[in-house]
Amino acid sequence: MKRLIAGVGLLAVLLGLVSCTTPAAPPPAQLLILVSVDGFRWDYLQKYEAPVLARLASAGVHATRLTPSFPTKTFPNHYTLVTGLYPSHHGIVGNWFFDPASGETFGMSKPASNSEERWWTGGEPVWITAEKQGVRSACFFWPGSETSHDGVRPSFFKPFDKKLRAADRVAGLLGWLALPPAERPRFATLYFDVVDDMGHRHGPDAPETAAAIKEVDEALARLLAGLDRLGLGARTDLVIVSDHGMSEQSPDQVIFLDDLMKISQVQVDSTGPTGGVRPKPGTVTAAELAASIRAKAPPQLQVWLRDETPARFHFRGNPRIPDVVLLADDHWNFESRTGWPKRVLTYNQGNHGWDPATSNMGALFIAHGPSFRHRVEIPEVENIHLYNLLCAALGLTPAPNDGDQRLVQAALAK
C-alpha cells in the first residue's frame, strides 16, 4: 500500500512537472476584429513611428506588400478586401462611376449610394456572410456596411461620420463589445482614415502624415487596452489592413482632356490619375474615341477600350466601367480644364489610384492572434485572397469569390 501511494505521490510530481515546461495552448479565438487604415502605404511601418503595429507585425503575420485591385481607389478596394471580388466583378468600379443600367452616378460621399442596396449587389461582404450562418457581426464603419443585402444587415453598424476621431472610433467598437457573450458580436470592422487625409492634403512625406499615423497608433493602443479589460485580449484575432498607397502629385504634372478631345461629344466619367470617358450618342464611337485620344496623348497617358484594358487588371466586362479607360504614370493625373483655376489653388498633394505594380500603391497587411501564425512575414499578396482568410478565421463557408486559399495557407496557424 505504501508503494501504490508513493508511486500515485511520483506521478503527480511528473504530471506537474509536464504542466510547468509545456506552454499552454492559446484559448481559441472568440472574436475578430478587422481594422483599416486607409491610405497607410506598405512602407510606412518602416518610415514612420508606429510602435503598436510594429509589434503586432513582427509578433504575428507580416505581409511585405498588400496589392490592391484596379482602381487603386477606396470603395472599390475596401469592398474587394470584404468580398474576395475584382471590382469588375462586385460592381464598385470607383469612388464615383456612372451606371448606364440606371442613368445615375454612384458618389462615395452621397448618402443614397452608401445606403441603397442596388448599387451593392454584385458581392458577400463578410459580414452578411457571417450573419447568414449564425455569427453576430458589427461595423463602425466600412464601406458597403450601411446597406442590408436581401434583408440582411449586421447587428450592428454606424453609418459614416467623418467627424469622429480615432480615439471615438475605438470606444465605439468597444462599447459593443462590452456586451453580453449573447449579444456581443463575433466579428467587426473598423476604419480610420485620417492617413489617408493627411497624405491626401500634404503628401506622404509630410508630418502631418506622421502624425496622423501616430494618432491611429494611439488608437490601437486603447483598442488593446480595452479588449484586455473585457476579459478578451488573448482571444481576439486582429487583421490590420489598407486599400492603397499614396503617392506624391502636384499640378504641375497635369494633363488636361479638352487637348485630347472635343469635351462636348464626351460624358466623362471622373478624373485624376485613372478614370475615363464614354461618348455621347450620335456623335462617334468608342473605338473612333480612343484612336483619337492616343493620336495626341503624351507618353505619360494610356488609353484603352474597356474590353482591351491589361488582362492583370481584371478591369473588363462591366458597363459601370468608362468605355475608354485612362491611366496616367505615377505622379501625373488627368483634369478638365473648366474650373481649373480654381482647384489649382488647393490642389492636393498626394494621391492614389495609379497602376497597383506601382510601389507607392502598395498596402499594409498584419495579421496577428490565437488564429494566426506568430513571427512571420510572408510575401507580397494581393487583396482578394483576404475574404477567404477572414472566413477560414471565423469558420464560415465562403460566398463565391476571385481569391484562393493562399493567404489562408500562409497566415493560419496548422
Given for the second form:
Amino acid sequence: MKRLIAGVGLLAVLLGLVSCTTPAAPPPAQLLILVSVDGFRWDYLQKYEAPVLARLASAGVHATRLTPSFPTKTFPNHYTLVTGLYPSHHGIVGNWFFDPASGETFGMSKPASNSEERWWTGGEPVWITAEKQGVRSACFFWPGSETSHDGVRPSFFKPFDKKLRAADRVAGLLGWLALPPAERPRFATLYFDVVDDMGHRHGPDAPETAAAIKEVDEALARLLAGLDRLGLGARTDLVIVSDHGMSEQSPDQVIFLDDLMKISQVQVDSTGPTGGVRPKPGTVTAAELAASIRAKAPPQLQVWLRDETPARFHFRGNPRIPDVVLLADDHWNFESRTGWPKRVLTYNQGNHGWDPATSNMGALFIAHGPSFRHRVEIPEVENIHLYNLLCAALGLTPAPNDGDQRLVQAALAK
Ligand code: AMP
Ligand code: ZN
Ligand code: ZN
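Let's compare: the form predicted alone is above, so bring in the form predicted together with adenosine monophosphate.
Whole complex next, starting from this chain.
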C-alpha cells in the first residue's frame, strides 16, 4: 500500500514536472473581433507610424497584401470580406448601382438601401452564419449589417453614424462586450473610415492621412486596454483588414464621357475610376455602344461588354453590372461634363476603384490571437478567402462561397 502511495506520489511529481516544463496552451478564444480600417493601403504599415498595428502584425499573421475584389470600392469589398463571394455573386456590385429587376438605384448613403433585405440576399454574412449556429454577434458598423437575412439579425447592431469618432466606436463596442458572458457577443465587427476619408481628401502621402492612421492606432490601443480590463485580452482573436488601398488622382487626368458617346442615348450608372453605361431603350445595342466608345477611347480607358470583362475580375453575369463596363488606368478617372466646372473645384486628391492588381489598390490583413499562428508573414491572398477563416476561427460551418481553405491553412494555429 505504502508503495502504491509512493508510486502515485512519484507520478504526480513527474506530471507536475511535465506540466511545468511544457508551455501552457493558450486559453481558447472567447471572442473574435473583425476590424476594418477603410482605405488602409497594404504599405501604410511601413510608410506610417502605427505601433499597435505593427506589433499585432509582427506577433501574429500578416499578409504582404490582401487583394481586393473588383470593383475596388467600399460596399462591394466589405460584403465580399464577410460573405466570401465576389461582388457579382453577392450582388452589391458598386457603392451605387442600378437594378434592372426593380428599376431602382441602390445607394450606399440611402437609409433604405442599407435597411431593406431585398438588396442583400446574394450572400450570407458571417454574423448571420454565427447567429444561425448559436453564436451571438454584434456589428459596430459594417455594410449590410443593418438588415435581416432570412429573418435573422445580429444580436447587436447600430445604424451607421459617420460623425462618431474612432474612440467612441471602440467605447460603444466595449459596452456590448461588458455584458454578462451569457449575453455577450462572441463575434463582433468594428469599422473605421477616417483613413479613407483623409486619403480621399488629401491623398495617400498627406500628413492628414498619417494623422488619421495615428487616430485609428490609438483607438485600437484603447480597444486592447478595454479588453484587458474585461479579462478578455488573452482570449480575443483580432482580424484587422481593409477593403482596398488608395491612389493619387488629379483633375488633369480626366476622360470625359461626353467626348466618347452621344450622352443623351445612354444611362450613366456610375463614373470615377470604374463604372459604366447602358444604352437607353430604342437607341443602339450594347455591342454597338461598346464598339463606338472603344473607337474613340483614349489608351487610359478600357471598355468591355458586361460578359466580356477580364475573367480574373469575376465580374460578369449579374444584370446589376452595367451593359458596358469602363475602367480607367491608375490615377485616371472618367466623368460627365455636366456639373464638372463646379465639381473640379473640390476634386479629391485620392481615390480607389482601379484594377485590384494595381499595387496601390492592395489592402491590409492581420490576424492575432489564440486561434492564429505567431510571427508569420504570408504571401498575397484574395479577400474572398476571409469568410472561411472567420468561420473556422469561430467553429462555424460556412455557407457556400467562392473562397477555399488557403487562408485557413496559412493563418489558423494547428
Ligand atoms: P467610398 O470611399 O466611396 O468607397 O466609401 C467610403 C465611405 O463609405 C466611408 O467614408 C463611409 O462614410 C461610408 N460608409 C461605410 N460604411 C457605411 C455604412 N454602413 N453605411 C453608410 N455609409 C457607410
Ligand atoms: Zn473603402
Ligand atoms: Zn474611399
